[in-house]
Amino acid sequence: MREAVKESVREAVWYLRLTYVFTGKAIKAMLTYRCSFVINCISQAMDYAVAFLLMWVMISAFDSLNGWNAYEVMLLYSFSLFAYGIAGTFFFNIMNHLPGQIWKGGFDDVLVKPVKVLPYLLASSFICNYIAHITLSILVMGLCFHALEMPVTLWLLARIIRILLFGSLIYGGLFLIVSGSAFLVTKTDALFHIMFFFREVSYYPLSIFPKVIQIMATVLVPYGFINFYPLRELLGKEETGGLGYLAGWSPVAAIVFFTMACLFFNLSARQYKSSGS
């Protein structure tokens, strides 16, 4: 038993090393291409930062969301972002390229490396992409917490890493789920199009929504999870609707998603024939 641990740990470090010299050959490609990088990324911001503008203007024209204020809204979608953009920087590149690794048989040359397939993909898939996303979040946060007369104390800095670290597993789960599911159709591009339409549902307070999409976003693909259920406890929200008493199993239900998302991509890949190509 204590062997076996030992030979566990000492793979998780050397995944974690080929994970460090993967980044930093990825962080060097970004420095080639900077000013197209900085473009892209300005853009991105831009592009949120407008969609931030406008939901507070409707909200704020509303008065409130079933109780929650504009800045309160703009937390909901600020740490949907940024829990987005933690998932993106190691998991997009494994969606965005696995099906046409399948497609095309290059898939078979990471079969023949002496590695675990999920883990090297998760260590070799590093982008810079998401920046944008991470740096307006926080300033968004920042912003709300400010106008809402909440002080940044170390304990709410640990409350808000614990949310952002479990709504990063349940968005990196249903890219493994989208990943996963290129061994089985080969085209996902629908899949993906379907989770990039109801992650909106994470941007207002699910209880604004019927009964069926709270389920659904509670039981089916658990997006009340990423930040409405943890932060209606840590704003102390008492709206009428929703599921509420559900905030204490947050990290129970990431950790459970994630691995079984973890379980169908593994199963998924084991149905992999090559093209022959």
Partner chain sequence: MGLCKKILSISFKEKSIFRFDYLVNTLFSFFYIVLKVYLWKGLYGISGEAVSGIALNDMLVYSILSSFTAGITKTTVMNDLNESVLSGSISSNLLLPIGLKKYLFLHSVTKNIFLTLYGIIPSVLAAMLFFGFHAEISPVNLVLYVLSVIMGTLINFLYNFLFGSSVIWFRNSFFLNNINSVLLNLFSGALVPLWFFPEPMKILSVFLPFRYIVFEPIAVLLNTKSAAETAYVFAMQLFWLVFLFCAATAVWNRGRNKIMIQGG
Contents of the next structure:
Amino acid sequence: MREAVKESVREAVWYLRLTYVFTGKAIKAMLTYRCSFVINCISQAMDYAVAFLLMWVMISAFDSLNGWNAYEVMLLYSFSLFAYGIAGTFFFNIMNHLPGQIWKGGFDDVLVKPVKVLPYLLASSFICNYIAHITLSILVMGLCFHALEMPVTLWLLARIIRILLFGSLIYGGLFLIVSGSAFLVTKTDALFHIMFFFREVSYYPLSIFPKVIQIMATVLVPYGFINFYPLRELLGKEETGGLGYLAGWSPVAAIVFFTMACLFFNLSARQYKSSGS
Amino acid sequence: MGLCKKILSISFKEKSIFRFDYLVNTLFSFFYIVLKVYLWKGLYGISGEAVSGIALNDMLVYSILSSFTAGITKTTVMNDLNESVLSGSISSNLLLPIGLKKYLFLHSVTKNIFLTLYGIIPSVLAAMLFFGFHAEISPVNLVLYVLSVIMGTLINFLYNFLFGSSVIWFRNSFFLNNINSVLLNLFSGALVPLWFFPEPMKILSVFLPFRYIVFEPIAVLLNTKSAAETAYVFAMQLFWLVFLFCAATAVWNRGRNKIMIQGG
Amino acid sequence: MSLIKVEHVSKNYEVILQRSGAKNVWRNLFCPDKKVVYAVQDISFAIEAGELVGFIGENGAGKSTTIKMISGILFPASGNITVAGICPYLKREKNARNIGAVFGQRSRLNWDLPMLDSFELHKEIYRIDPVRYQKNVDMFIEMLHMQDFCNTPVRQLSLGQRMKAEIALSLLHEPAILYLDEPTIGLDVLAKQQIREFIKERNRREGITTILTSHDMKDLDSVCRRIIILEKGRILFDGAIERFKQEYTKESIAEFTYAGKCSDQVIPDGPVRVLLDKDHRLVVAYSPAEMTTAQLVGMVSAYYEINDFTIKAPDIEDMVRGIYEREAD
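Mind giving me the form predicted in complex with the partner chain, seeing as the form predicted on its own was just shown?
Next comes the full complex, this chain leading.
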């Protein structure tokens, strides 16, 4: 038993080291395109900055959105964006490249390596393209907490990190499900759309949407647990909308969802091996 | 004119193969309209009192119309120019018996007509059926709207063509393209109508062409303007049209000479 | 005990047929037409350690499927496969340590970095001992003449240079078995030659069992000692390349240039058949089993004043085509 634990720890450390080596090489490769990388980051930052600005303009004109003021809604947005950025750093490239790899046969090159599929893909897919998302959302969070007159104490910081951690895990699971479905169907567009549609939904308080969307965003794809439920508790908002008091369930939802996503991914990969391309 | 027709019909045929993707796209553009509608309903709250002189119903009508108007005035000409300059195919495009500007415009328009027919109109119609569409639109306003949208399409195209031509010198229009889409999102009224803008942003928008692409045509259609104001909108559209046309032609002629002398 | 043992293996795919047209969108989505395609049907063969085996077959004959199954990428639908005593698809990771694979149509090298960086990643993935790694890298660079480009980003390399790097990469961890799928596709003559020599040398020195597929029959002719011909998922021929030539060679082609004719008579049809006689060029077909080259030249010189002649060795490609044509009939 202890041997088995030791062995899996050794494996995990090895994959971490592999991530480190792969990331080093990826950064070295990226330096050839330094200029376009910087431009890309600035462009993305601008896109999201404008989205934040428009959000502020719109809600300020109306005072509040279903009891949430502009800064509170911007917090929802920034938490969602931050979690998306963290998850994207690890998982986006898998989702982006896997369909093409499967289609063109490049996935076979992964299978002839003496590695476990998912950890290897994770190790080789780390990207730094989300610096803009993450930096911008931290800035906006700072701005909003300041405007809301909530001093960022250590206790608050710990709660924020907890929310972001589980939020990232949920986004990671979503990325994995879209990626894994590439093993089963040739077109993953519809799932892709669902993921990004609900990402858009998660920028606003869930309570403004009809019940059916609220239920879907809680049960089907647990977007509500990324930011809405935990922030409602953090900001001490009234319990309206959603499926009731669910903030405490965020960690459970995140861990269960992520585990299920991993299982789904591995089963799908296995299916690929028996059916081929 | 015969040539124009030919280009139109060919690029239309290319795209008119019905595909599952378009069904999915249509479905989701409908969902995005739904999202916008609930957002506005949430903002107006239960009382639904008019804000900045705009009632909830007007706002819902605006939301639905803005999806349509933004779709029809859209252009990817900056990207097209970028790709054809970088791949070198611009030299062969110059051999066409039709001005490149005209060619790209027709290309852009056909693409939009196609996307509008398959993607936007069904989703907009669905949204109208779903939420109801209570707007009193007089035939006069409708005609003015159509005219205004045509002008808006031309303005957006010329603006993008003007800055897209810079790729001949800079080799890459990615950043410009991005700045442009940011400005368009911000000031065209495609996402948030200019009624709700704070004063400084409103003033800024007056000096930019973007509001005449989406916001003003809809404002004309919804009869929120007096006759004088409507005339002013058309005058401004005409001004931007002439100004951008001259600028785009001047820059493009220089760029074309550069391509012809240096071979791209 | 054979290194690779394939027993009664079959593999079938379900292919979904797409119907075109607007009215079929929903049908395609919810009740697609399926068709079962047999990629491989009941094939058996065994490969001993140290063999050099070539797989021949048209596209879709089952070559790639077979290689994918023995390298552990695909499960067979039925039958058994054993590679070095283990089942490659059930113990994929263990099997993977033992094999090297090159799929010629795509690259595993990082496009934006020099090949040495990809080598280093490979070293980490396969946990190669640093000393052995350095020794192998140095050796391969020298053997494949890669000194000039080992620090150039891969995207700037020629196809031949890239393929050399790919093959070197797949041998860094000293695998016992090497799978090469179309390793010489699109390469120039010199690069092909160097790669063939390298493969042969590795096999001779280290006894690396090599399985090669190629459309270029010259590859197989110069590298392999044994070939397996697949057609529509079945094995048509499995044996030494020499035996194949003997069994399937009927005719060779000889080409003469001549100054003039000795007489007005023409060569009568018999053991020698005239295919072409024009512009002082004479092309004939003859059966090497029935007459030697000397006899042939003797016979032709009775009719023509020969300046020069060349004999075209029987071409495997033609022979294989012959087999396929015969199968088609």
